[in-house]
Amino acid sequence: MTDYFDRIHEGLPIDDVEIIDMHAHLGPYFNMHIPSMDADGMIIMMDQLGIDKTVLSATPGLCGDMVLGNNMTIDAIRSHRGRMYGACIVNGNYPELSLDELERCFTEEPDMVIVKTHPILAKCKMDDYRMQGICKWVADRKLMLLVHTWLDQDPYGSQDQLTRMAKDYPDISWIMGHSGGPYGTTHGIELAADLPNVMFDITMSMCPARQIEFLVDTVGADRVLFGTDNPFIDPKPQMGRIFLADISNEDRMKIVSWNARRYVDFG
């Protein structure tokens, strides 16, 4: 039993550490209805729950519009200042507006923080030649670089495409989004277990058992990120994995804030 145990089962905001929630979204998606998608309802359920800060990325900008996207993304930044930054979004099948959109969100906007793709809905693979450019300019940067990965059968983002541009750009910190899916998280650790710059968020809609015991077993505190995909799926759970996992209470510090802050200059 955590020290967190009964503030989760009362539904209580776990208000005394600061909470880093690293891959969240905005916004409306295609595919399934989202309540409280906008940025006001997202600060609410952050408020209800304890998340001091959140990093992310509009959805509609990863399902086509990108520039749409960034300039949501800006505008809730600028609309809670220091609860919300950005995630820039970009698209391997648009290089030069990708770049554009680089160069435009980090110099307009200073809480704009990391960068996100999304190979499967934009349809570019993340080792695609197209991305060269891309990761070049996130790499002579120095800044964290989150991929949807899923499963080793994604023809777009498995964990093998992430781990072989891990070993081809080590000045980018990657972010194995989803810790490559619900089956996909042994394969992916297997694969980055030498690779100091791939990190592992706990984001996910399918959640193994002890799946975050098995990651700080494994590649070790410091490589994992908190994450939710609020209000793309219902956060709470993301607090109850972390919050009642049978780990030390440093090891959750680590988690939830403290290895955000070591790639993140949030103020």
Given for the second form:
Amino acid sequence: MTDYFDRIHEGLPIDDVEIIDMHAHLGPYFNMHIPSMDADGMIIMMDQLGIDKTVLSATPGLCGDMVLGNNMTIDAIRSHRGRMYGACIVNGNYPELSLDELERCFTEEPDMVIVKTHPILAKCKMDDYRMQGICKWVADRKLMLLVHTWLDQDPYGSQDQLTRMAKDYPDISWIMGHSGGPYGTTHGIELAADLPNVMFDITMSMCPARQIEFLVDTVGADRVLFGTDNPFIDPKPQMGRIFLADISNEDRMKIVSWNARRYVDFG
Amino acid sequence: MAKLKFFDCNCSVGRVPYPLIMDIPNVDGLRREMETAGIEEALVYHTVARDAGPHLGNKLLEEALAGQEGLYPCWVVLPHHTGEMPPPGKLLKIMEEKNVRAVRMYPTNNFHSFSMADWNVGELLCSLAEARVPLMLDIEIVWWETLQTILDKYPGLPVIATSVSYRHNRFSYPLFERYDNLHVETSRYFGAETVEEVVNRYGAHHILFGTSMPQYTGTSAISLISYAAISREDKEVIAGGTLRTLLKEALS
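Next block, the form predicted together with the partner chain, ref. the form predicted alone:
Time for the whole complex; same chain goes first.
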């Protein structure tokens, strides 16, 4: 039983430690009804749980128009300065527009802090030649690149492709989104164990038993990040997962805050 | 405030062919997961009953749960036509003797290879409905159209849909509106503020606490409910109130 057991069960915000959500979204998604999906609603949910900061990419930019998505992200950042930060969306099908977006977003908005790509939604392989210029831009600035991974055999963004790219671009701090997925975590860890520039985020809609403990035991807590997918999915389940996990409180702090701060300047 | 008493409707024992991360095959492992999450009671089926054969798995379940306080059996059943299962009347009698008050079914040719149409399962569903025995169905196997047919034809049959996810609201809301006997469990029910919206629109009795332990962790479903912006009474209904009532009414 962890120190947080009673507060999690009582539904009280965990407000005595900093919590940074490194994997969040915003806005509608075509194949589902999301009861609460705007930035104000996200802030209410964050306060309810004790989440201090959220790094988000607006979903319409992942499944539709990346410029629209990046603009929504910038609006959210500006409406909630100090609480919301941006993950600039890029799409390999638009290599030049992606570079323009990176320049525009990182120049215009200081709280655009990482980069996000969703290969399977874009249907562009993450190691496609069109991604090379984008990755060079990210590597030159030593930024984090969050990549959606889920299925072992994902033809566009598998754990294998991500780790190959991580070797090609060691200056990028890669985030293996969803830790490679519920069935792909073990494979992802096997591939990335010796790649210190690959991080794992715990965002999950299907939450395997002992996954966080497994990540801490295998790659170490220094390489694990907290994320929720808020509001694509509800952030509440991730609170129970991390604050009831059988790990030390120091490892928990690394995951919910310290690791994110090692890579991102939150001001 | 006193801790909510969680009664999990969706647990299993037994080894699975494709473990997610950990191999947690026995009751001790399930107990450890329950303790970590803070879950007091559970309705449990055996994975062998799903993955190999109901008869063998249900027998293994009986052995595994013998003397286990707070763990209650849920059988996997088939229609009786092949002789693998007793006819419905006899089946219910045996269930009553063994205090089995809920069942699961795995239809379609990818699972136990039978149809959920009346010509195949009609007699069984009719008997389950008369005895008010909750029927658990994986929504990824039966899908929503089949579920609607069952709910409509057997209004006295409590149906618990498992594996309902954050992507299913457009399917489930119209059914909540029409069918009071539809319940969904929470192991994947992670739509942002969906619990709140369903409770406010249709009532808390439609949602049952479930985790899919020990393949999934129970910790995530716990905080989904403990942090939900709903009343304490509604949380109690979801945490175990409705399930306790359903099991009490079954076979009575």
